[in-house]
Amino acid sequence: MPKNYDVIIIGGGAAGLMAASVCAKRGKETLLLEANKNLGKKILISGGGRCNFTNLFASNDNFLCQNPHFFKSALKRYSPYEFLDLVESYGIEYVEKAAGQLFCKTSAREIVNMLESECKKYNAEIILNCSAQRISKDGETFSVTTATDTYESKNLILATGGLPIAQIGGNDFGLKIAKEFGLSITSVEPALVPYKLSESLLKKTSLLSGVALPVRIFNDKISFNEDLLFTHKGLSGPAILQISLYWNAGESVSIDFLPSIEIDNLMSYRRSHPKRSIDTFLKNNLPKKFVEYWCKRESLSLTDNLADYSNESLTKIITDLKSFTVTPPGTEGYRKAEVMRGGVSTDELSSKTLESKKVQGLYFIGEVVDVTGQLGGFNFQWAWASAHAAGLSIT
């Protein structure tokens, strides 16, 4: 006869292992399945290894969802410091990279422990190697089937994640239990992930393969300040990342290679250096590999003075390095994304409890949900704020 449960959460990841802990506190009887040997395999290499678990000054504005509202509710019942205050309690030391960005100090292994402790302390039962074959309803009871057994429950969390990273278990098992309980799915696409070029550009940025950046990345949508990094496939670096989130297959964007620098800091350089040249300046302000490959590719003169050129022409010159636009081929795809973009309708939730409207008893948590967050500690932050609303609303 099958075990009896409060709820079955599926997926041991950072929401499934905060929705565990949570809903067991409660003194809900829990399980835990997890597909893979061991919990939290996403945590553990996220930030590399270090894990950036949440950041402090996250916002709305950080988030992307069709629902600009859904997700309000959730983040202000369970903020930044809440999570932060767990932290603390187990002694785990963090560092602070850019503002508000928190990552482990030492290894993202102890946040997977502090959450597995949570669980173990109040007697949360996790079951790995343990993958659901088959999800179904009878009245109010959910059965849960694996190769080996079946358990059921009157509460059942999907935490499954979603498709980046197949090698670590990303799937769409979530997105195809959604669908078989008639709930819809928003279009899902890979986000936070690197761009790839076209072959013609590719061969000409290929020698700057390494070389990184600071940038200001926009499109007609948002902007970022951020780090942009040349790849031998196309670019990366956090620029991209960004950016990415709020891009379309077709789409443009533009970068400003010199955010800091206007067409004045030039005149006034030439005016001070008039028998300098163009490459002087801008490798005064860029990588060198860099400057070789935009003089090279605008045909700029490395012998002629600057008080040689117009300020029509060096005005140009400045115009479009801030202006540089690119319509990527596309991207690296799930294997390189951070997080899926899209998923679980939010029309189809609870903005409080992340409940099903349709089917009693059934939640959807974490990256399975149309909620994505920007780069930065913003999407374990969701993870975390999800699975607190959902943990606290079983009954």
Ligand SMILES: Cc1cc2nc3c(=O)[nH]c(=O)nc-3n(C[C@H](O)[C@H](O)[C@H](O)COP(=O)(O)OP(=O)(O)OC[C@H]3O[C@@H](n4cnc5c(N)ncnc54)[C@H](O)[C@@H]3O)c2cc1C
The other form holds:
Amino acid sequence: MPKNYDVIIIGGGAAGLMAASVCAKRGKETLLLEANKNLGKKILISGGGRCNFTNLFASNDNFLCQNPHFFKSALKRYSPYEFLDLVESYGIEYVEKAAGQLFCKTSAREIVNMLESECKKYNAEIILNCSAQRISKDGETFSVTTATDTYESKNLILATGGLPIAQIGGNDFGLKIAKEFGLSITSVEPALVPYKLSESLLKKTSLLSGVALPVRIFNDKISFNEDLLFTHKGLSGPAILQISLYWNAGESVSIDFLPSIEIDNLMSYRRSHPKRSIDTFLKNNLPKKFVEYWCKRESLSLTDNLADYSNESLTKIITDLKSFTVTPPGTEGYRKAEVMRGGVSTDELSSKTLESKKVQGLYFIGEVVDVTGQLGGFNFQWAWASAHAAGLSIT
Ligand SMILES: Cc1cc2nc3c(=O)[nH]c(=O)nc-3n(C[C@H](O)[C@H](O)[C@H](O)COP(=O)(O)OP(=O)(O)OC[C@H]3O[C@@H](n4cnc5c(N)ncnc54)[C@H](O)[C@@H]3O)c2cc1C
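One more: the block was the form predicted alone; return the form predicted together with this ligand.
Starting with the chain above, the whole complex follows.
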């Protein structure tokens, strides 16, 4: 007879490790199964290897979900400061990069080690290289079948993440299991992901590859002031990743390349420098390569004095730079996405515990759920908070 655990957690990523430690700490017989040979592979590559592990200013506006109230309860009950207390208790040094975004000072490895230590301290059993293949429920008992064994439990937590980055374990296992148990799924898309550009636009912008500049990026849903990066495939950088969360195929996005400049700035520059050309003004405010591209694109004269331009033509130059619109033909997909938008429908889950309303003892946490955070440490905060909520409710 296989041992009957209080809880089996599938997935040893951010949410799974946190859930295992919470359950084990509460004295529950806990088993964590991870398909990879190491724990927390996504944590290790996150934040450029330094893991932006939370955001002190996390608020409801930083999360996207079909039910905009669903995530509030779990996030409220496990704040960024609670995770920070844990980080500090392990003596892990961290830095605040942008407002509220906390990164490890040395390495994301410290976060994985900390979570693993918490699991071991409270005797959670961990099996690596162990991919759950099938799940069934008979009466009150879940059976998890792997290539070699079957494990049983009273409760089952799916913390299998989403589709991004298949080479380190991204897959649709959690979505498939949800469907098998009759739970609905919202449509899923790669998000926090770079855009591709059309071949013709790419040809023109190829010289800009590697150029980064601060922009305001916006559509009819939201706007962000962040950096944009031109790449050899298209557009990336925090501005693009952020807006991609609020973008659907076929939609356009607008970019203000001069977020801190208005027409008045150019007019007063003309008054004090009437003999300078437009590209001198632009080069004071934008990267040189970008100005060269833009002046060529707009056929702007580099020799005319600013004094020779009409007010209307100067206004048009600024307006065009402040409202460039592009319709990306697509994104770089799950290979480059930081997260999956969408997932197990929150209609199916208790917002307090993340337990399925239909199947007693079945929980979904972390990225597999239809709750997605913006760039900036919010996705890990959701992983920790949803895991904490589920972990506390395991009986
Ligand atoms: C490049 C990159 C950088 C990122 N940087 C940040 C950042 O700095 N800050 C931030 O907040 N977010 C960041 N994210 C997003 C963040 O990593 C995810 O939101 C988070 O890891 C989700 O946690 P999770 O536990 O739900 O899923 P994951 O961390 O993906 O863990 C799921 C685990 O389940 C395992 N698994 C899947 N199927 C099975 C199975 N059948 N059997 C056993 N195990 C299985 C997988 O191998 C994996 O280890 C980044 C993502 C990427 C790709």
